[in-house]
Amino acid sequence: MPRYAQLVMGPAGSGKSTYCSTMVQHSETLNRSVQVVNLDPAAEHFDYPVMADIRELIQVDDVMEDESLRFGPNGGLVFCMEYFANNFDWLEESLGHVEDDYILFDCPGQIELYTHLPVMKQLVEQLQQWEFRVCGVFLVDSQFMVESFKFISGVMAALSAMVSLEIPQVNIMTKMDLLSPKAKKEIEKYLDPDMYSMMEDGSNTIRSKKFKKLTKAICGLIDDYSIVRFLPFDRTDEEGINIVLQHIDFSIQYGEDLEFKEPKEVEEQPANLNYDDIFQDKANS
């Protein structure tokens, strides 16, 4: 039988503990068993259980004191990454051999871990090889998200963990709850994008010629191919919650027993429609 995995990704104070947190509750709820992986070896704390914690083989902390290392922050974590794939077999004894594993691994958060290093994607692969199937979530703060460039800086580092991983991946707005409610319907555009008319309500912000034109290119390669979407990830939401979830298990097949569904493709409604109808009806079918 195979497993299933959640790489818990996105940039530093996304949320991603808090999310791995919410979805341990929730799974609860629901009866199911979810374990989360800690793998930042700069973690602090966090309020859930761990079935295993990369602290324990390597941690920033040691490996920034070594006088012979000498390194920063941002090279001690890239150090102990480097480390940790040369050390896959003491993850494979933590994780067990158990079939339909559901596990969420909550990842650092420095992008150069999912851009131009091999770490990360040695990791999928390795996972696939456990029979793992394997889906990336990636979040982004939504109270980052709120002007139209920060939302294409967001969409930029989400495309580049997809590029780099080649796995299905799920991409989130997180701390949807503390936004303001006027926030909250402000960023309801953001979550089905229209990239083009973002372009032109930004487009006097931008007065190189040269970087319109980029910037442009780029709105086109998203809006035009349906690259990139997000879901809004509320944690006092239980049926928003919900919703996310089942995203991601149809993305990776969740269920021995379940056939295979394809999320409806959210460019394919009106503007107008109604998420959670949507996913209701897809839960109700």
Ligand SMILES: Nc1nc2c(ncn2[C@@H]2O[C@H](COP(=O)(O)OP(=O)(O)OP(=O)(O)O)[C@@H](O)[C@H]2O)c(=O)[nH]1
Contents of the next structure:
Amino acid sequence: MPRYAQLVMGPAGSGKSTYCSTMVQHSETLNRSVQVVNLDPAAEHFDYPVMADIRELIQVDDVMEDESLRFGPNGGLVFCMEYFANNFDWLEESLGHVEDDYILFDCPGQIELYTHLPVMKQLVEQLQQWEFRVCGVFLVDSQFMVESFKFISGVMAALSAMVSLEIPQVNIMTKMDLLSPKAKKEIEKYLDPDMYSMMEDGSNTIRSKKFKKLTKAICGLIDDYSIVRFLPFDRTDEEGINIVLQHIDFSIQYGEDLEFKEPKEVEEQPANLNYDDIFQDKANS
Ligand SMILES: Nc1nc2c(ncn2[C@@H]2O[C@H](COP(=O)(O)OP(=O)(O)OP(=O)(O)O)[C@@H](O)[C@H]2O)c(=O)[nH]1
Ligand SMILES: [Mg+2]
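What I would like now is the form predicted together with the named molecule, since the data block earlier showed the form predicted alone; can you produce it?
Below is the entire complex, every chain and molecule, led by the chain shown above.
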């Protein structure tokens, strides 16, 4: 039986930890068991129960305080993640060997982890060896997506994670509840984007003549191949959360191997049943 995992990624403060705790609560209402592993060695607090916590293995503070290393917060985090990649047996031990389990990995917010460092790819390959089907969940704060040039940079960040990890990926715009009614209307344009008309919009930011060809090529890539799409995520909207979960489940084929319940057997009826005769028999008896 396969095991299932979501790799919850995204820029700093995009709502990864909140997403994890929302998903845990939502799954409880569906009577599904979902566990969370904290992979952020700099995490201070989160409000979900953890199955495993990378801070048991290594903490950013310890790395920064180490006289021989002398790292700052970002270098420290990269060091921690590389240390983690060299010690996957810690994760194996913490995860155990439960078949059919469903685990969310709450990742750190440093974007370089998803764009050019090999750690996350190594983690994905390791999880796949342990028979996990892994879906990338890339979160971007919706408040940073309501203008064309910001949207394109969000799309590029999501795309580089998709390209480097080579797993199914569901992209999500978080914190939809914080948008003003005007911004909510505006954001609809970005949930089903028409990149070519976006290039023609009022702002001059993406219409610089010098980069026109490049902008057009990027917009064309996104539009023509429908490579990147975003789903809205409002933590107060159960229906919306369910839609996101269904997309993710579908991408990792969750549920396909679950036990199929046989329908109750119906007593076989004679092929040429004559109802009139039956009613007549009953009436006579
Ligand atoms: N209103 C609202 N606030 C949210 C939502 N998601 C996250 N937040 C808030 O945004 C802040 C950051 O959320 P986190 O879940 O810690 O974000 P993160 O991506 O885990 O952050 P790092 O781990 O530091 O990268 C917190 O104050 C959350 O309460 C949301 O859907 N709605
Ligand atoms: Mg977090």
